[in-house]
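Take a look at this single chain in structure tokens; it is the form predicted alone.
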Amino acid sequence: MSVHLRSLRILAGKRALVSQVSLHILPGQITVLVGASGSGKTLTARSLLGLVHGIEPGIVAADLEIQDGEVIHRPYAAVDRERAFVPVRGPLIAWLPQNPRAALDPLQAVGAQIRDCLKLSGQNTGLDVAPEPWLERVSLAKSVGRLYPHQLSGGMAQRVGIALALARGSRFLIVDEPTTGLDPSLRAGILEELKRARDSGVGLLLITHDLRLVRQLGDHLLVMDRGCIVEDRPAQDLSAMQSAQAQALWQATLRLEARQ
């Protein structure tokens, strides 16, 4: 199981948007990927999905190689893209944006829609499998399963969408952002489900603007400036960064940190 991507090229008009980015997502693993606003993170990792759109001329290269047991998607290297991303939307990779509950079904409860997604994974024919153990999972009450998703606190929604992709039986999740506007405690439990997913297999693909995570998660750290991977590295080689954007976020990091 892996996903790898290479040489992913972005435009908008004339104007590059991503150049040249490649990334690896290993099963088990956390890649943690770095940058400022606006430096091309979330683009990258739409394009996971074959989910850039409204931008012209949009992708115009990507190298997508899905790895499944045996089976190989190249969803970029089709004639329909869009049908050949259709069995790695949900079955590989999971996508768990910056808003969690704006992804979520406002007229289903929590629990109807982790019975959709075990029905899609196959595990669920009707209602014979509750979602309460899936709840269980990421820390919260059964009693959530009444629930819809506006009566969610932003940490609730950040662990139902981790749920619904363990439910969906996910090879492969990207998290936009999980702890953005989320109090410290919130924070620690968001990032204890990401490594409980890890550590059951998952492999993730952290998106953040925050060094703070890479330490605290992190197995592979990218960061990106202006739409380019400038540093390429082990997480645990952060004090070895050598770009000045990479050095810049981390002497940001050591300052936040103080003050703390």
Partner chain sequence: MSALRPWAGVALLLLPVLIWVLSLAANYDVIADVDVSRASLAPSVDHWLGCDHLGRDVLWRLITASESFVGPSLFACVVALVIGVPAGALSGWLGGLPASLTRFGLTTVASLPRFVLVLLVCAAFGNSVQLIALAAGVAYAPTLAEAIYARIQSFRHRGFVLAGQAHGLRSGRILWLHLLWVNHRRLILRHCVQLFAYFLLLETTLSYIGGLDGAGSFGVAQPDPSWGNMIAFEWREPQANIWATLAPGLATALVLLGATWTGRSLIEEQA
Second form
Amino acid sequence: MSVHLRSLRILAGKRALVSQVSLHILPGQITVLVGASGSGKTLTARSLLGLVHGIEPGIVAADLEIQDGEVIHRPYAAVDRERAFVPVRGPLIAWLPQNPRAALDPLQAVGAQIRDCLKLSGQNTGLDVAPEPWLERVSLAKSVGRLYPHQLSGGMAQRVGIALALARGSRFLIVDEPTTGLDPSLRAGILEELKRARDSGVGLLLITHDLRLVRQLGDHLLVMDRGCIVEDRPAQDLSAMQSAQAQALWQATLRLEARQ
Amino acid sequence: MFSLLIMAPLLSMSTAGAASFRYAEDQAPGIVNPLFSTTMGEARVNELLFDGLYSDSQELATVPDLVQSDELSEDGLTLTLRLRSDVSWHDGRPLQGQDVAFTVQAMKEPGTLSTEAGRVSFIERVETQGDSLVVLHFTEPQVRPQDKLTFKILPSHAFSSTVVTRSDSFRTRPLGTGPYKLVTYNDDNSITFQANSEGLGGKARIAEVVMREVSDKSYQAKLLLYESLEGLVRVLPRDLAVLQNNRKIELYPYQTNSWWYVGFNQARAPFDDARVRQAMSYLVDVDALLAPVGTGEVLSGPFVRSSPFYNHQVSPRTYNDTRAATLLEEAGFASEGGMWTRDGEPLTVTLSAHRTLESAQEVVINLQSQLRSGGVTVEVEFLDEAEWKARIWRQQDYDLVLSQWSFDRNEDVREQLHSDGARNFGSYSNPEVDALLNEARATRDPQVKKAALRKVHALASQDSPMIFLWTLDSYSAISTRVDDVVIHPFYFFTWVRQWHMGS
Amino acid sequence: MSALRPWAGVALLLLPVLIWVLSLAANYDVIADVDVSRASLAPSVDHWLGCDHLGRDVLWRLITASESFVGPSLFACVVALVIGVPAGALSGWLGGLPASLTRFGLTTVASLPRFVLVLLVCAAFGNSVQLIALAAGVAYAPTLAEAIYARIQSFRHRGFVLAGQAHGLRSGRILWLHLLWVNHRRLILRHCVQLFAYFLLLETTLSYIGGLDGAGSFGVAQPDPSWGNMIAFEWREPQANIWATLAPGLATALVLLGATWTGRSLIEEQA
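Based on the form predicted alone presented above, generate the structure block for the form predicted in complex with its partner chain.
Next comes the full complex, and the chain you just saw is listed first.
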């Protein structure tokens, strides 16, 4: 059970937005993808789900291999990619977009959305599609199920997003900037949820521009710059990073910490 | 917006002088040429422009107009006329015998296709002697041929041939001997006439007459109230109350020789059966039909009440549903759930009405309701002129029609009721009626004619080729600024010479 | 007042529908009701709104007139929905050539003034309320489609749509359930209310014009009642019972007011 992405290339016209990107997500591990804004992190993440088509013109070439027990999915190799991604989206890989509130249907109550995910996942078929346990799993009150997305705070929305992914029963989870705009205590809470998910065997791809997260929960580190992977190493001893871009990022993080 | 619409014509009309008499027509005459006139509006204009050999006195007796003296031969086959010598056309040329000969010949001419040809069919030929002596030779002996010689005389020098077409340029610059001459056709479709100083009996007292086209009838009364018109030819029943209460307007009642009817198509079932037709007339309450339309007199036959031919022994049918039921059962109908059926087929008929017939909607809805209560389903259709001509006249593809007939003083119903009559589109046929109509036309004795037509009245009432409805009371409305007004019931302007306008 | 307005609007809008049900149940005979002895009767206990100049009960005609627009206007709504919703939704969702083609077709229809389109259809195929309703539905469909197109296109790349896809929701489910039903049913409902009002106005206008010439060449023809032809039938009568013209006019105004209020509250809730 693992996700392997090799030699990803995304072109807009003749310009390469992403080139020669390879990454691997393993169950029970957190792979952290770090990079400045516009370095192609989100595009890389979305290519794992085949959801780049909305970005024009989006010519994608990739060798994506998703190993699911005995089955190996190679959606980009298929003739009908849209169809080939169907077993991948949801059951295997889930995605928590950057702004979690925007990721929720604005006119549907949270509980109903969790219930939809449960129905989709095929778990708890029959009567037991109650959203409450899943809310409790991400430390939210049961009553949150009756709220609409615009009534949620940023942290609550992020937790609901995680709850949705858990309810969907995905084996891998892509989390895009989960801590942006959250105060430190909420941040810690969210990181706790992610750790708990990892410990339950879910493989995570964490996208961030905050290297501190790597220290706190990373297993493997990737640094992206201008569409290329410039650093690919285990998440220990970050001071020993090779590339100049990664080093600059690391020094900046250290300065920030010192000031705080 | 609406007030602007009203104001526009008011402004344009206020320029007419105080001495002008302005009257309204629904539609401007399509053609000013007595050979081809078909509408009342055209007849009124003809009355202003032209004179006939004879005309009507105010007591509706025939009096000489262009004729000085006449003499009917013993055998009734020739009439010798001496024309007045003091009459000239609007262009100054004197009236001559050849004008009369030309007019008769043009009307008779097959190539002319005159709508008036029937009026001179009794004249075999016209002979002129000198300038002012005219001898008419008739096809059969006549008693009072003068009564039929009221048609308008045309100037022979204005035409190149007795074969005249509708498009002849005469229609744009008509030339007559009448009390008024046509001055201009105006851009707004109105026509201006000026008094003819050389006219019979001197110049007419009103200097100018203007015919205005006002197509919205309800608007005509408003123009009269706002003093933008001096005369209204026919007042709508619904405007009567308002005009009656206005001190500046006088209403003049007049008798029209026209009556309303519901005609049956006797060429096809179910109205080929006289019993069904009679039953229908018993199911109709004519008084109730008339009430929303106006006031008038209910008729029992094909003549107006004031006519000498009206048979007062025959009374109008009144509502009688038991009588109707008996007749329908005799004709093979049975009542099922209150509706009449024959051989399982419900009695459903279509009623056709002319789109322009005044108040037709009220009559139609009312009639539909009455017959529904009587167990007959009526479907309604309104036809415009072209559809009417095609469906009713040519194809005779209808069940019931609602319409009216208008007659001149002769009230000749032969065309309507004779089995070969040109207007008998209902295919009415009764040999006895045919014989009586022929007799009425042939006889020289007014008493015989009267007796024959009264019998026709009785027979027609019995046979019910149509449900005879009513004559409507008609009124003209004329401003009190015009004095000495006497209106001809048909031609309106016959005695216009004596009208005058106060200060 | 502003808090009551949505409810007042809905109540006024439901009024013709209730009247319609009442009319269908009561089965008043529009043909047989003529009785000239009751002509232009003022309101009384037997005839609450009096009678018209042929003695027909104004209240019953007012009620029965609902048959000439409630059913047809619902039909018009169905026509507009069947054409407008899929056209707008699919072209908004798919984009590209199919959208351009669909929108070209819709814009062509929309470029004709609606009233002219309806009159053209009447002139070409005859004059029946069902046909007018069909024409009105077709004429209104572009407006609905364009509104839905604009919304779907702007929602198309919202986060929750991508998230839904990432969760494995099928496109169809996202489009029909989440985008149209959950997020835009009010918009669609508002357009239906608008079309309902538009059709009422159209039918009333046509029947009024048709009633004026006395032959019912447009819209609903006498003796079948319509609020428009009731006004046309009475308004030139000098002795008319004033309620015979006032009541259908007021009824039209009230229902239109109800539609406006309902429509506005639907916009406000959506905003």
